[in-house]
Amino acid sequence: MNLFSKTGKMALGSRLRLFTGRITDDAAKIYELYNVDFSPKWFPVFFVLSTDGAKTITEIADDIGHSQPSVTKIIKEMEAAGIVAGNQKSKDKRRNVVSLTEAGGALAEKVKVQSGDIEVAIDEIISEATHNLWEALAEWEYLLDQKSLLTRVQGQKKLRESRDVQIVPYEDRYQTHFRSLNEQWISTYFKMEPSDSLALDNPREAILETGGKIFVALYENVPVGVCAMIKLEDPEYDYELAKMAVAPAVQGKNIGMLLGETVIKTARELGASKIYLESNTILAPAIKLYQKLGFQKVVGRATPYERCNIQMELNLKG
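May I see the structure of the chain on its own, in the form predicted alone?
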């Protein structure tokens, strides 16, 4: 169709719905051709009952991948047509099940005949086509089970927006942003502590002049994120990744990842072996970010922060 050549792949859903409608229309006519009074949408439920016998609505829904309300609605329609009987007792008398009626069983035999012809007709299309749609659908279903279309689009959106992010070294003009961005998230979840004020009020003295670095994320030239790597006088760790904060309005644009990657890259360039960080498990997105960056949980270290309940490290030499 000319429309889809113009829209491109973004109209995949619309094209599939149109394609499905086309097949469904033909399916209805095929049932008429074989004098079978049947709605195509009943087929998954009908197939399960005709091959497996009596089942509960929950079992049917699980088998065909539909919701229970959807299956319940179809069952009611099939009951009205005299094909199935609902609220039947199972053999152990403990469950209500749905089963084919005598008329439904007779219908199943008629459907077998037309199914054979349909199978041959579809094989004919497959032999004429360049691509096997049946196998392609199975492959697409598998791939979408691994990662949904929504997740894939979210990833592309984040990647595209991250290209508008610039990570720059700290300058004194960013001090108010360094403080406000950190103060915002700390005050949202916890309370400001003396160690916070020391670093946020005097970042040059507390961090930069002691051998550390601070990075600022600019989105459309506006400071929206910050992160520090603090030089440690520690026999085990060279730097601490700290004071990472991203403005709520721009979260989801990969800014935290870009800041973290910048810290790690810089630490490697400076010959560091290990980076340390402290956080709190209530900050689930942050913990997930650190794990993606390669940090692993450690225990047993002293901390100046009341809010710290998890400590992590990244081995740069491993």
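What you see is a predicted model, and the numbers here were worked out from it, not measured in a lab. Positions refer to the first chain, counted from 1. So that the term is clear: the rigid core is the largest set of C-alpha atoms that superpose within 1.5 Å between two forms. Compared with the form predicted together with another copy of the chain:
13 degrees is the angle through which the smaller rigid part turns against the larger between these two forms, based on C-alpha superpositions.
Counterpart to the form predicted alone, namely the form predicted together with another copy of the chain:
Chain alone follows, minus partners and molecules.
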């Protein structure tokens, strides 16, 4: 039985490498069959030159999707074989303008015949198969342009990991985590301020008993993230989103997003119309997160924190 039906799609690269080898090996033999002194790897270069005429090395590289050194090497080989001539007229002495020689032009005719036979042979395979490889390749090229395989896997990883994350309400046993997770980032980028200690040492008194809430993110049942919503006595804002912290080891698992979403959902349930927050632009990922959650920059509200250089709000009744 086939290895790849067992390995699964993780081995797509290996499978493709093997398959490509098979095709290119046969390609070399096909050129022999037609008695043309031609290396298969020359073909893309040869093709653009025979359709577009003279071109520079870099232009060819861009056209065929190879690196420039690769084209330099191929052109050298083709030059040695008498198929192309380089260093054609150009005022710009850096450029190496290449075009087919007469012999190269003659070869194009031969290659056209061969190309026809290959086209038919491959179409025969395609018609025997139910899944069209040629079309599938075109589609994949397009789909990967839109969103690379890496990005797709990254997304899937985040999604899977966020399934292992639970957001739970604060309990007193989480106080040490609430404190240490916040202390960590604050003292990394800034320094602890009096208002910090007040809230972190007595979250129940400072936050919960004044009408706020705190949420804890558990990753595989370990507390790794926290976030508070503080009740504000303000004509405009109902709550402040504050004291959000995620352990560095689990960053990138969407935990901040889950905490933020929980706060917003809860505020909505409690009938709030606007949420406020304060941050610092040095914390770029945090700002980005807030923007993703829908927060927008505002100015003018007074704040007890020195480190605050940006204020944002989210309007829940838009």
